[in-house]
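The chain that follows stands alone, in the form predicted on its own, written as structure tokens.
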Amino acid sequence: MSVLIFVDNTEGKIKKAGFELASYGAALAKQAGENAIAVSLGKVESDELQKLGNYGITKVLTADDARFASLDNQASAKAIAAAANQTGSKIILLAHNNFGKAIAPRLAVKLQAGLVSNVVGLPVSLDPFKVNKHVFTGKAIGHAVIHTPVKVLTLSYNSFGLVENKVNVTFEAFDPGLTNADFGLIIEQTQTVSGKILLSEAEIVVAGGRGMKGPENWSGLEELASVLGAATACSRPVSDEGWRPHSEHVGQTGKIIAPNLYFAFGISGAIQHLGGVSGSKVIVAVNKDPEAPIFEAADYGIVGDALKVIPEMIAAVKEIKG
């Protein structure tokens, strides 16, 4: 048997979600006196799978299919659980990202398996199966049990942390047997953009709400986004207002991020925002309404008007990189 960890790529490029996920599933094949196995759906060059072997992994099983370009949850859990029962993995895990919580039911249903979505650490104990996860949108963490044999977690993003431990990692290619009519999305086109840090892979987010007073303002919070390496967000009402991208938008009915440090520059914080980004390390908050909610769920807070504050932050950032 075996822990099995599906390690998703984006064109051909492992994140560092992918890595974390092979971080946990390392550490909890060791603490169950299993083998940590990882399975890639699609073209991925064989010294990006190599890296999966700084982190524990011993094997990969590779299937090296063009069409899981198309990120299509049907043919993915099928394949997934393919891998499973090859292997005979009693633990699948998977990254709670859109694409892990898309594929895990799915492949909860095809094994049989118990379900325990944004997993926050290794299990408390094994027999029962219990483990923690966040519950209400990151407020408080739930004890869940698992009782059937076969289990599927996935695992909250930057919740264990990139755990090195170099081991010498083999490759098996891996056949699911799946036909065409098993691929149902179909891309025609893509378009990329590059240079740009993405949310979902950011340590340090750079955030504006209404109190930045409108889309023209925006080019100071960018500034300072960039001189921090960091990805730029936006709370609900920017993005619906049109000054930035929906992309951008982080809370409970956009992304749920959870950097090492987020800056939220005039957001009130609402309970909706909140609940999207209190995964977050640390947080910052410039607001110039001292009662804003968002001061309570702060771990550092300034009190003032987020346009006079970003330029000095700037500056200070700068003087500080020499």
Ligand SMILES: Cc1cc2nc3c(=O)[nH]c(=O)nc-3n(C[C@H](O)[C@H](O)[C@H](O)COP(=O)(O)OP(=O)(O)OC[C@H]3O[C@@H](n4cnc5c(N)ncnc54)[C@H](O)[C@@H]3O)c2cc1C
Contents of the next structure:
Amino acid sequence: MSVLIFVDNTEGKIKKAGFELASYGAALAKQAGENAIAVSLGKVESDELQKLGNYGITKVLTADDARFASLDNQASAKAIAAAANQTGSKIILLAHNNFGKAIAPRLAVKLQAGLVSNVVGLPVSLDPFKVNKHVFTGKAIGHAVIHTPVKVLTLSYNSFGLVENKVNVTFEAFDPGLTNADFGLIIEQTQTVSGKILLSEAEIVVAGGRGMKGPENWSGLEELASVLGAATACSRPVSDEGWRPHSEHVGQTGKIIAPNLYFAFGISGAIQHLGGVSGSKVIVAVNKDPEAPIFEAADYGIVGDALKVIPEMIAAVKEIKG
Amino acid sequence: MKILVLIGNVPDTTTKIKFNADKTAFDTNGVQWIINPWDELALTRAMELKETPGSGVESVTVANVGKQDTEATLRKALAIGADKAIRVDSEPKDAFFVASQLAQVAKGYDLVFAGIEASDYNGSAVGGMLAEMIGIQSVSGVSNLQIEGSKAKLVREIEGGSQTVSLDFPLLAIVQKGIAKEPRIPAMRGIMMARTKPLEVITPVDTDIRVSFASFDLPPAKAACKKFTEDQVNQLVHALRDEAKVL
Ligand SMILES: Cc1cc2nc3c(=O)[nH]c(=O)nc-3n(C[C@H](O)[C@H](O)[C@H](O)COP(=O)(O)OP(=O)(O)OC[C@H]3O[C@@H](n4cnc5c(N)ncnc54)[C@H](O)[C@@H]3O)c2cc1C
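Follow the form predicted on its own with the form predicted in complex with the ligand, if you could.
Up next: the whole complex, starting with the chain shown before.
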């Protein structure tokens, strides 16, 4: 018996979420007394796959088929289901990222499995199968119970972390038996942001709200992000006004993030905003209004003008980073 | 072309989340209910498509799984412009249950819209499950959708970027922010018309419950915020390094 871990790739590379999921899968397999087997779809560089062994994966099934590059939901779910059947896996894990979210529900239907998404830790018990997940956009934790023999989970980002655990990893070619008819999706164009830290993967996030006054003031935030090695984010009105792209909007209707450190400059801390960021380990708020609700969610705060604080913070961070 | 939009009935986004005494269920006392924010954007996009000359969209139907108290939410969807509403008469028990109910009514549409998640249980599950059950393609994280003849052209989010993709109908689009600029607000005329539009009630099918919640917890209360002044930026940065250990 084994725990099956779907490790996705972006243009042949495994992202941090993939290694975090591998770490989680290895720990869950240990808890269940089973093997941690990963499945990879599409062309992935072999040294990338090799790295899975650093996080406790003992075996990787590789479906080295270029057609998977289209991230076709239907075809991918079918392939993972085939891998689950071949390995006799009763627990199947995916990252709660764009792709994992898209295919997990299809997979759960195929495998007649119960699905719990946005899981935030190892199962509390295996029988009954009980696991914690985010509900109400981070405003509460639900203790979910899966009643079916087969279980599908998606893991919330940065909820488990990377756990190094070097083991010997073997590879096995895997043919999910798909035909061209399984791949209906055609990619016309891909735009990727290069050289930037992804918001979904960042350990530090620097966000600005309407209190930043206008898009022209973001150069300071970007510089701070760059000295911190952070990603940039914003509140909803900021993206609605077109000051920043939609992809940076965090909160209940935007991205839900859980970095180790979150900076909120000129953000009031509306309940919908907090929903998306309250999973952050440490929150720092800079707001000129001492009564702003963001201070109730924050661990550290500066009551003051964000535009004055930002340059000083850049200097202070540069100093400690030497 | 016929469009179906799935409508979730969720607590207003400003709701203070509380549970009953033994923490086994969400306390709905005093809660205002709204159309799930992404479903509202999906419906807005569906209406825009219908109004686009030459798009070939004949009708927009909305569907919800809920008891009679969700009809106010469905009437709002009709007021926004949907032609017809369907309610499967049951509490929404879990995502698999909801998708199984919707599978009864979702066949025969060319385009089905679902939201990226429901703002209550954050499942991100109903859309994908439904697509699998009725055997159609699905695309998730969709922020733009155009009809181009017999094909749909969509923009979806991928890790680190976005992608324009095309595929044939029928198709289920799981949408996120951007699919429509602002949710449409019902006008007086729409509200009047909604009263007489058809709202069909359907009996639920039996399915097993695959996932349930044993209980809930609120996150532990945060310690008070440590406040600094504008000229103590240095001290704050040092505290982040030495005390919080996050730098
Ligand atoms: C259905 C729904 C969903 C929503 N989803 C989201 C969501 O996902 N994410 C989200 O962010 N919002 C969301 N909102 C909007 C939310 O309610 C708030 O309106 C929004 O978060 C406020 O953004 P803000 O903090 O940038 O602006 P404001 O509320 O205008 O706050 C600006 C803050 O900046 C401070 N300020 C002003 N000048 C300065 C200065 N020079 N220096 C320091 N501080 C200064 C002010 O004191 C104020 O606290 C949603 C709303 C609804 C109805």
